[in-house]
Each structure stands twice: as structure tokens, then as C-alpha cells.
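The chain below stands alone and is given as C-alpha cells, in the form predicted alone.
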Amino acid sequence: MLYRLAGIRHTTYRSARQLFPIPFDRKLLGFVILLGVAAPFYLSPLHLNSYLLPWVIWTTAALGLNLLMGWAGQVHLGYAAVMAIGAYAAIHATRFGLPLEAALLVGGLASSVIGLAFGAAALRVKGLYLAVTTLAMQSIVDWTIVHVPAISGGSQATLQAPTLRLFGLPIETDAGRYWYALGLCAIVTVFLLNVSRTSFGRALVAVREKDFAAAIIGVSPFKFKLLAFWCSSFIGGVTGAILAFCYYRAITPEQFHLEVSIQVVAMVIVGGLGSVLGSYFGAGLVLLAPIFLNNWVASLASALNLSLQTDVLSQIPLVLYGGLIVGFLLFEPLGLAKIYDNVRNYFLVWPFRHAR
């Protein structure tokens, strides 16, 4: 067949409803997943840990955050504070004696009732107002993790993590570490991928769009936002503690700051709104691109034999960092899975010009 298309009959309403009901779609998918699994045995552990392993961990904080802000439509500018409160949680509850499952539970579960808590004061508010009660919560975590020394044990505190286990067997290779985290993120992917084929996912598109419109059809909007503050928040609290478990097996308070949470945003509308592949472009871009434009911006004026002055060398990648965003959101608002869509849906139907 040359069109990906042809030939494909859905004649039950199962076969109508697969998530990828494109072969060469579930191929792709077959590979990529062989590609993340095997990771560990064709890369370095350079790239494996400086590379890969912050790209599945920020996806999945990624995927939580696009729960409440791409399919609820609800800001939130301290996502940062939800992974802190996970982190110090899983934390001091491993410390306590309690296995590392139960322990990442304890995590989701601190993060979902602050991020509760504070979801319920907001929900009288949206937009702008709604972005600086979140502000709040991210300034409010923040002066209590460093002026409660039960918490963080200080300002200038570092707090190791325990060993990461699973099951009680200690994980302490950096494959074993990457395959923890890469499982947590697969679990998040399925869950998001599922979420919108729900009611709970439609009812969270229909308060999205229009509130009050939801409210008039039996959708409570206070239910379904304060439901999408908590599976969020719950997320971003079991990413947390892997983020410290896993990457950097000791946290401070100088890593959950607000241009963390800055940060996860920018993921998010790079990536696009309301996407699970965006979620994954947009950590990758985000994280990656300015690695990339570090290397090749100090090979180009080597080449060049350009005597540029470090602090100008360091500020070019991030000036051409910031325009490739800017550029991206100029040319397609909805983000880089759009443009992926774009792409695939040429494919689909090529060489006539519409896929529907």
C-alpha cells in the first residue's frame, strides 16, 4: 500500500476506539519504545544520565502540569512547590522506614492535598488572577521549606536520598535508575492517553472550553477543577521524589524555585496544550536545545577564530534559545506536536492534499 490509509475498514466500534488504529502508527510507537528501553546499552552513561534521564523525568512533570493547564484550562505557575513538597515527603517517609512505593504515594498524596488546598482558594478566581494564586502557593512552599529546618534542615541544607529500591531490591546502576524513571513516565503517557476517551476527560475539555456552559449540562465545575488540581498535583508530587531518587539523590531548596516552575510551563505551551506527544517535544526542546546551541555557538566561533568574551559566549544560545521559542509560537501557536500533525497528516494521504 502506498497510502498509510488505505485498506484500513473499522468495522467494530473496538477496532474505531484503538488509540492508534494506524498500523504504521503502532509500528512507530513499537519502535520508539524498543529504542527508550534499550537506551542504557548503545548510549554512555554521560548522555544516558546528563541527556535522556532528565527528559523522561521532566516529561512526566510535563504530562502532570498539561493535565491541568491543556485539558482544564487551568493555570498554575508552581508546579515547582508540588514536586518539592513530593521530594522532602518521600523523603523523610523512606527515612521513616517505609518502603520506596509506599513512599512515592506519600509524596503524591502531600502534594494533592496542598495543591488542594490552594486549588480550592482559586477556583473563585481565572486567568491572570488565577496565575498569581498560584504565584502565592509557589512563594509560600518555598519560604516554608526554608525556614522550617524540620523540612529541608535549613536554607543551605542538603538532604540525601535513600537508596532508590524496588521491592526492597536496591537499585544503585544508572540503568536500573533510568528504567525506574522511564516506567513512572510509561504509566503517566497511558494514563494521559486514556484521559481523554473518559467522561472524567470530557467533563474537564467541557469546563475548559465554557464553565458555566459545563455547569447548565450537570458538569460541576467545582468538582472537575478541584479533581484536576488533585490528579496533577498528584503527579507532580510522585515526580518529584523520582526527580530526587532518581536524579539528583539529593535536594536542596534552590532546585524547586519559581523559574522551575517557569520552566514547566514553557514545556508545556512549546510541547502544546492538551498533547502527550507535545509534552514530550517540548521537555525535549526546552531541556536539550540549549545544550545543543551551547556546543555548536563555541564550535562555530572556534572555527571562526572568533576571540569572543565569555559572558558574550554564554548569552548567544540563550538569546537564540528565546527566539526559537518565540519563533515556534509565531508559526504554530498550538505547539510542536501540531506541527508534527501537520506533518503526519500530509503523509497520511500523500500526494492528494487532504487527510479529512
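Quick caveat, the model's predicted, so the values are computed rather than measured. For the two forms, the rigid core is made up of the largest set of C-alpha atoms that agree within 1.5 Å on superposition. Numbering follows the first chain given and starts at 1. First, how it differs from the form predicted in complex with its partner chain.
- With the core held fixed, Leu324 shows a CA shift of 2 Å or greater between the two forms.
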Second form
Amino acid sequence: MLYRLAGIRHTTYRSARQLFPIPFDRKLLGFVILLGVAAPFYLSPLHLNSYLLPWVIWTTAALGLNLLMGWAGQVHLGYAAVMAIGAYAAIHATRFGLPLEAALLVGGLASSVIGLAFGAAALRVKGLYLAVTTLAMQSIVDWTIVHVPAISGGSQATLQAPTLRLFGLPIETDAGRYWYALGLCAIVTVFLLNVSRTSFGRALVAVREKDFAAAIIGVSPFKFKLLAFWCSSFIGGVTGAILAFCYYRAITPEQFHLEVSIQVVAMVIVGGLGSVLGSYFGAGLVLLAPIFLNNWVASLASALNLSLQTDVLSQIPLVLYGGLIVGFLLFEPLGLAKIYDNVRNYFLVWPFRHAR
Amino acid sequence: MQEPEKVLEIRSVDRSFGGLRALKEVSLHVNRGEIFGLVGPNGSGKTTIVNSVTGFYPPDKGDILFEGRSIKGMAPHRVARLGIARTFQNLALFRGMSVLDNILVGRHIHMHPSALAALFYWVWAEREELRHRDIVEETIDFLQLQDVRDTPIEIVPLGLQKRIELARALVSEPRMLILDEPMAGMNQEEKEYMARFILDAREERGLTVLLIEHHMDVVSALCDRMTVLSYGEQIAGGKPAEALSNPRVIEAYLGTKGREHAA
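Show the same protein again, this time as the form predicted in complex with its partner chain rather than the form predicted alone.
To see the whole picture, the full complex is given below, headed by that same chain.
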């Protein structure tokens, strides 16, 4: 990270408003994209399928929720329900004979319409009350999915996802599924990066910070909160469908319960509210930390000759999420992204700290 | 002589909060191109008037007309679209954005914000963004904010924040500007700068200004006409010199003893 800002000059508004105005960042990004796209060639199938693929998909989900929580400042504790609606709607749509691309849109639209219906009701209240209302959405959607056999096939049933297809061509390989998920993640990432530099994103931030001041410059707070709900739910729905098609490939109602919602909230908060990069970090930490932690606790337990039951082990990640959320809210409310930023700013002028 | 055009007209407006009658039959009008002062001790209802004009507290009784059209009970974001901009007594800038972005939000009513435009930025949004950036830069030059342009708003000093809020109001190209204590907490030099900006803004942009201010030197120097409020009642009005020498005004500010001293 030893590079300097000196000598980087922008002579047009256009070049100053680029997504990555610093040349080094662009090169770094190119390298990371290359690493990401080439991952199937150098990672073992195990690592690709059980670490990288879920990371990419959950990052997409975290980005979708971050639009609502980070940019528009509205808490949503029912994001897993949003994803469930998308997943079930998309699977039923493909079974109905729609091509997959259309089915993904159906999933997204179903989520956004239902999400919006709840959002419109929920947005009459703020803060804690909004959180509780979205929690109600989670319960209602959970209940409906389990108790309406036409959707889930019953509480114990699994619903098989049809084969993933791109423009009608079946995709049967792990690499193909990974690239599909990566493609969606890239689109959502580009969207959110651009949101920050357009009037849409500025209006969202204005509503988040001071809705009365936003109103006086012509931003309708209610409209933009609803728009944020709509977009966020749409992304959630499509991501839920991708999760079903690329990762689970057979879905059950338990995959979209409240714990999952909390997990996505943890990703957003730990990663950094309102930060695109943060969602990548947050999803990575929240997904991967429990795996390492479980291995570590298991080996510690065997070293100490303690016998740990599996249900104790399975609760540890939940405790960890809670701890992480509390810890980050207390000590670094802007999350891992802010920590990254601090380190980067430090090295930008290192060792001449006074130059800042 | 031609009758001056009334930009804003407040007709016997009444507003209560619970048992407190904050505005009692207040009537005033602001002519095109005027700087109109609104003064009075704390709690006299100045900000309540502004809030009922901008739609936050619709009046209980009476009517408010902007350019001949009733705006009573209109939602704040609609009032903004008619061409009224305001600043707040306690700053209301948006944290988490740079100074530039804060001012750019002010262009909201002239832009077409949409999620799709964000997704297809290079096709749909870029040209619009850059065009509005040009307009915003003019105001940045005008208010001499060039060197804080890219600074996060949180770390800009208070005096400058007031100026940024003025910039945000100005870029929306309003016909009427409402300034709620733009000079509160400023030192003499900052006050003089701000006074100059207000005069220049009226001169260059043909604005009509409604100014709430506590500094009497500023009010009497800047305003063409004014109204003095006390406990929601209009106690004096007219040219600053007349209004401020009115015994009831002196009484409101200094008490009856003070009136004897002043006399």
C-alpha cells in the first residue's frame, strides 16, 4: 500500500467523479477481479463450493440490505423472508415454464411487491418500531411458506430447484454456478457504487440523516424510503433465487428463518453501514469466522478432554454474531470498511504523518 | 407608482401547540426583491411562521399565499418545488457526505433521481450529474467554498457550515429564500461575510429574502422592511428604524424599566 496521492490530478469533473479516482485502486481492483473470475481454476471444489460461492452470494444479499440499512437508514430484520419469497417465486416460475432470467425477475418482483406492502405499513413508524414491524414480516412470511403446501409442499418438504440455465443453456458445473452468482454480485456492486454518486443515493442519505431537511429541498422522505425498500427487496429476492439455484439447489423453509436475517444484519453492521467494500468484508467474516471458530473450539475441547455436544457447537456462531454486532456498534460503528480505510489513510502518508 | 408584487402573503395565521398559542393572527407580506426581517425575543414565534410557510406546521387558521397561490397545508417537499428554499436555525446538513455532495442534494428538484439511472450510470446519469456539477460549482465560487469542497461535512467549522447550508438553498434556484438565523454563533468577520453574501444573492439572482435574525445591527442594515413579534403577536412593523424605536419593541426586549432607560 505504499503509494502516494501526490501527482494525481483530475482536470475534468468527469475524471474526478470516477468510481476509483486513484490509479493504484484501479489496478488493485483489476487484480482482485482477475482472482475472483479465475478462482475455479486454482481453488479445490471444496473451497469453491463451500467457502467462495456462499461468500459471493451472501455478499450480494448484504449489499441489498446495506442499501436499505446503510444508505436509507431503515432497519430490516426480515431480510431472509424477502429472500425466501424470491427463492420460492423463482422456482415456481421456472417450474411453470418460464426461462430462468424471467424467473429471477419474477422472484425479484414478488419480493419487492410483498416487501413494499410491508414497507409501506412499517414506514409509518421509525427506529425500534420499524425493526419490530419487519420482524413481524419475517414471522408472517415464515408461517405462510410452511403452512401453504402450494408454496413449500409442506413443513417437512424440500423443493428441488430446476437446473440453472443461461439463455436456455443448462449450467451443470460448479464453476458455471459460481460465475453466475459472481455475475449477479458484480451487477449489484456496480449498482451500489453508482448509487453513491448519483442524485438517487444522495437523496437516500439525506432522508437517513435529516428527513425534515431533505423535505425542504424537495426530497419526499416517504417516497425515497419506499424506493429504498423496493430496490433492496428486489435485490434480496433475486439473491434468494440465486441462492436456491446455485448453492442450495433444494430449498426448505428453515433455510430462511430469523437466524438468517440476523446473520445478514450482522454482515452489514460488521462490514460497515453504507459501504460496498464493507459488505464483502462483513459477509466474509460472518460466514468464515464461525467455521474457523468451530474448528478451533472443537480442537480446544479435545485437547482439554471435554466432550462438547453438537448443539452447543452449533450455537456458538449465533453467540459470535451477537458479540460482533455489539462490539462493532460500540467500538467501530462504521465497521471493517472503516478499519480498512483508517489503515489505508495511515499508509497513504506513511512515514510522514504530519503531511496529512 | 406601480404596486409592488407580493411574493409571500401571510393572512391572519393562527397556530397553537396544545394550550400555547404560538401565533396570534399574524399577517404580513413580502414584496418581490425585498429583504424582509422577522425579529423578536426567543419564543416569539418567528420560526413557527417559517415552519408554517414551509409546511412543517400547517396553520390552524388563516391562509398563506406564495405568488398568489395558497400553499397552506402543503407538504414541505412540494413547497420546495414551488421555489421556496430555507436554511435552519440549528444546522441541518447531511453527515456522511462531502461538502460537495451536500450542496448537490440542493439540485434535487432539477434532477431525475432513479435507481435505474444509477445502475446504467454511464448511459443515463453521467451527463446529468456533470451538468448539475457545473451549476453547483458556480455557487461554490460565489460563496467561496472551493477549498472545503471535498471535505467531509462533519469536520467543517460552524461558520462555514452555515455558508454551505446557504449554498445548498441557493443551488435549488429558489425565488424566495428563508434564512433562519444565518448568523447565529458567528464572529464579526463571519457575520460581515454572510451579510455580503445575502445582499449579493439578492442582487445577482433576484431573490426575495425572509430573514430571521437576532443581531439588530444586521437586521437594520440589511432589511427593507420588518415585523417584530412578541409572544406570537405582531407588535411593530415597517422600516427597521421605525419598528425598532417603537416603545413596545423596546419593552419586549428590555422590559418596562428598560423602556424608561431607553427614553
